[in-house]
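Only one chain is given next, in structure tokens, and it is the form predicted alone.
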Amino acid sequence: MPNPIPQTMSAVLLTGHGGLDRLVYRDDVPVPRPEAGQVLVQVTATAKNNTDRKAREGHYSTRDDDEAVSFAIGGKPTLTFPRIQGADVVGTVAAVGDGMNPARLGERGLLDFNIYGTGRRDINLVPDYFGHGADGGFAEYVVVPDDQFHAVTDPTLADAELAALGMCSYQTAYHMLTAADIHPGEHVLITGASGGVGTALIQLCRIIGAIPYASSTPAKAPALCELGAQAVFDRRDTRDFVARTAAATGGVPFDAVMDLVGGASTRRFIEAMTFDMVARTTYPRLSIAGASESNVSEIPWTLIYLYQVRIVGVSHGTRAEAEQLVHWIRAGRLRPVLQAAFPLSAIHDCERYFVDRAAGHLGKVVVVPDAQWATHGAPFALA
């Protein structure tokens, strides 16, 4: 059974937009209490995501100015300060709200990170998430919806590894594929392939029968191929990109591109889908869920409309997709790609490492509460 619940806890508070000084570690934060429809989770691991940094720095503006803001898809900003970040939460149920099943006490699970705008399972038009519109997992406890905390009992999967399979990356990746209507046998290029979404895309392509190709650095190529990539292209070498990709695919264009990079690279990704339209049997599809290179891409509209390129923007997935991913996790069909774990009190070191990690590193970084470190963090600490 769970331990008695304290009145206060350790947590990292985001106190405003800005630098690392805006992340404040405190040990006197009140422990939240679950209401009807909710459970209180004692956190054992929470994966880092790029959205944590972007939200902190205020990079979610859709305007043409440089003002630091957060997205407001539902009509108004939901990120208020102070906020506890951290979307991909793993832990055990410590308490249940009124009317919830007490049999869940002590159950280990993984959070579906979305704050859904409606009860629909097939669409998510006003996405928000824990760690942005509500407090997340960079703390010792978090309150979440009962039906979005999914039990995963596999004892061979450590809590930090389960956090590395978190929905923020995997659900985004899966929705990129479903939104682009990817089918078995199709050739799919994945840009930014070494991060959480990229490594998830490689695995998910293989699960649904598509053939993934990766754009990354040569140092990461062996690990990406071992994960399932058919071939890896050097993202820094822009010479003869179409010719090199065609050689890898047997002369056929990519059916679709899953783009996490944007910027000047976008045009050459489209050209790698359109250089031989006679060989195609479907429309070219560009699925976009990131802009790590640049938020602005210059593309001639003629390239888009003459070649009938379908462009799909992706931020979050659906309830149905989250449930499918949980099914695959429980069945052991997804492999965690865990790079390192940091204690919660070292959040500044974690943030710096996350941004500046070496070229050979691959996969997810996980944050573990200090009280849980010996059991759930230390085995995965940086060498």
Second form
2 protein chains.
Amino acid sequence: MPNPIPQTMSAVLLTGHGGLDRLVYRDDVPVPRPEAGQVLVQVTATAKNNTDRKAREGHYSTRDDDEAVSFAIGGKPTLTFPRIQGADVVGTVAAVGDGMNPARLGERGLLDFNIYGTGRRDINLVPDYFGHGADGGFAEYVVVPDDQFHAVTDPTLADAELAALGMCSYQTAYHMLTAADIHPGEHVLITGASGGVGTALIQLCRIIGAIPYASSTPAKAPALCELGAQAVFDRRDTRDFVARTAAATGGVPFDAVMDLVGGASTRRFIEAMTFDMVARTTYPRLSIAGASESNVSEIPWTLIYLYQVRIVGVSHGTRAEAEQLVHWIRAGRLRPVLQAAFPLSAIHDCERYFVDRAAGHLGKVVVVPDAQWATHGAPFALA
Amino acid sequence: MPNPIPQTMSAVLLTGHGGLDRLVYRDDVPVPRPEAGQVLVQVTATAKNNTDRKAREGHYSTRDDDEAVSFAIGGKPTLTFPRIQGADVVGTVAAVGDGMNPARLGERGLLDFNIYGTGRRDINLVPDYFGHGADGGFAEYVVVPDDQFHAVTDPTLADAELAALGMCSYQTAYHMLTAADIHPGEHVLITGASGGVGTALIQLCRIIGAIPYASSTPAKAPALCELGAQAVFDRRDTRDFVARTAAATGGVPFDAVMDLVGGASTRRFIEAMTFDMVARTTYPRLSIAGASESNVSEIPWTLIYLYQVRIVGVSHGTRAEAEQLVHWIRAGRLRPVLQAAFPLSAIHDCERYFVDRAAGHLGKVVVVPDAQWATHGAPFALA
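Same protein, different condition: the form predicted alone was shown, now please give the form predicted together with a further copy of the same chain.
In what comes next, the whole complex appears, and the chain from above leads the way.
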């Protein structure tokens, strides 16, 4: 049986948009109570994602509305303060809401981080997520929907490793592939390949039988190849990009590009799909789920319509895709890329490390409540 | 039986890239001979398209290659000189190639203008067309593939009217709709609605059960509404665009936009799809097949990926779509929008009229060989 549930807990509160000082570690935060349809999870590990930083800094403004500095896809921002961030939660069921199955008590699982707007399994048009529109896992406890806390019992996978397989990166990556209709045997370029979405894309391409190529830095190439990349292109070398990629693919254009970079690079990525249209049997497809280089890509419209390019904007994925990913996790098909764990009380150190870590490092950073540190964090602490 | 076929014919030769002086009317051009798989068509009417002007002026440069000033999707330009332009050809079968069905002699038909690169019916990745990669219909005779000259016998449709239903506009329009997966009941905005593709889009939306809205000029609104447009927005009025469109749709966002304009307008068109994501049940879709305003659209990438916009570049369509359109023409479902006919020898006047015609005029301009003028051109001459 789980331990008795306390009245208060340790948690990191985001108190407003701004710098690290807006992240405040407290030990007097009320423990939430599960309602019907929910379970209370005692957190053992929560992975960090770039989206937490962008939400804190207010980078999600997408309109000419200065107020809308967070996700506001549903019409108004859902990020209110104080908020507990942290999307990719792993832990054990500590209590269940009215009518929920008590047999789940003590069960280990992974949270599907989405706040789904509808019951539809095939589409998710108003993305929001735990840690943004509701409290997340940078805390000792979190309340989540019963049907989105997926049991994963595999004892060879540590809790911190399971958190590193979290949906925030993997579901986005998988939806980038499904939205672009990627088929077995297709050559797929992945840009910004060393991040959480990028490393997920490499693995998922291999699972579905596609051939992943990565754009990243030479220092990260060995690790990316070990994950499954067929070849790695130096992202800083912009000369003869098409020729260099063609040399790697055996002369054929990429069938599709999964782009997390944007900016001036996007045109090169498209040209690496369109330089030989006679060799193609499908439309060139560009999935975009980020724009780390620049938020504006100046692409000649003639390049898009004469070469029949299809550009697919991706933000999160669907219930069906989350469940498919859990299936692959349970089957041992996905490999965690975990770099380091930090105690929850060291959240500022963790944030600084996440942003500043040296080139050559890739993988997820995981946050573990201090009370769980010895068991779930210490084995993955930085040397 | 058709008349005996002469050795030479009248035709307009495009002698190089440049101005109107590159279009030369001659009466000593050899009549081509059909080979196996081909028929010889005696031309009665050929519709003009903007693509002819762009090809003449050399506007199809899409690479950093100054030589590639024409369609070069297959890797190298296929436009060589002299070339007879004119894509949307109507006429009668005057001779058939070896092994072709002689029963076709005298049959009236419409050319599917594509030069298809493969036998595939479902995709057309290397667009090229008669009048560009091979000789077209600004002549008395033209040789075309037997299986792309589609019989249309409806006697209520004059030859010039049938030419006004030509594939260059209609197939592009139809592919814009199919590529964006338009369904019955969907609200579809059509920009640049008074052109050949735009008027085709309005009619095709109604045929498939979608609700078309047009962006154009007030002078053209009555004609566009008569063709089927639910409402017409003044394209010069950029203020409160989203609010004005929402007032017309009953408050819901457009499901999709068929964009022929590009440039700074594109962001407004996207916002008219994304202003209320909770009301949506499908991804916002933007089909683009032209960019009359500007070839570069500066769209924030966050707008594309957070709102999950899908952008589809369209150039021509597929064999299956051409055959569907012919089916609708034979069934009397499409209405020609014909404005004027010119004799072939007046090609310069025709070109100037095509470019300069006053606001308020819409519809196709058709060219008729001088020998056919009395029967096929004169009834549609300008007053």
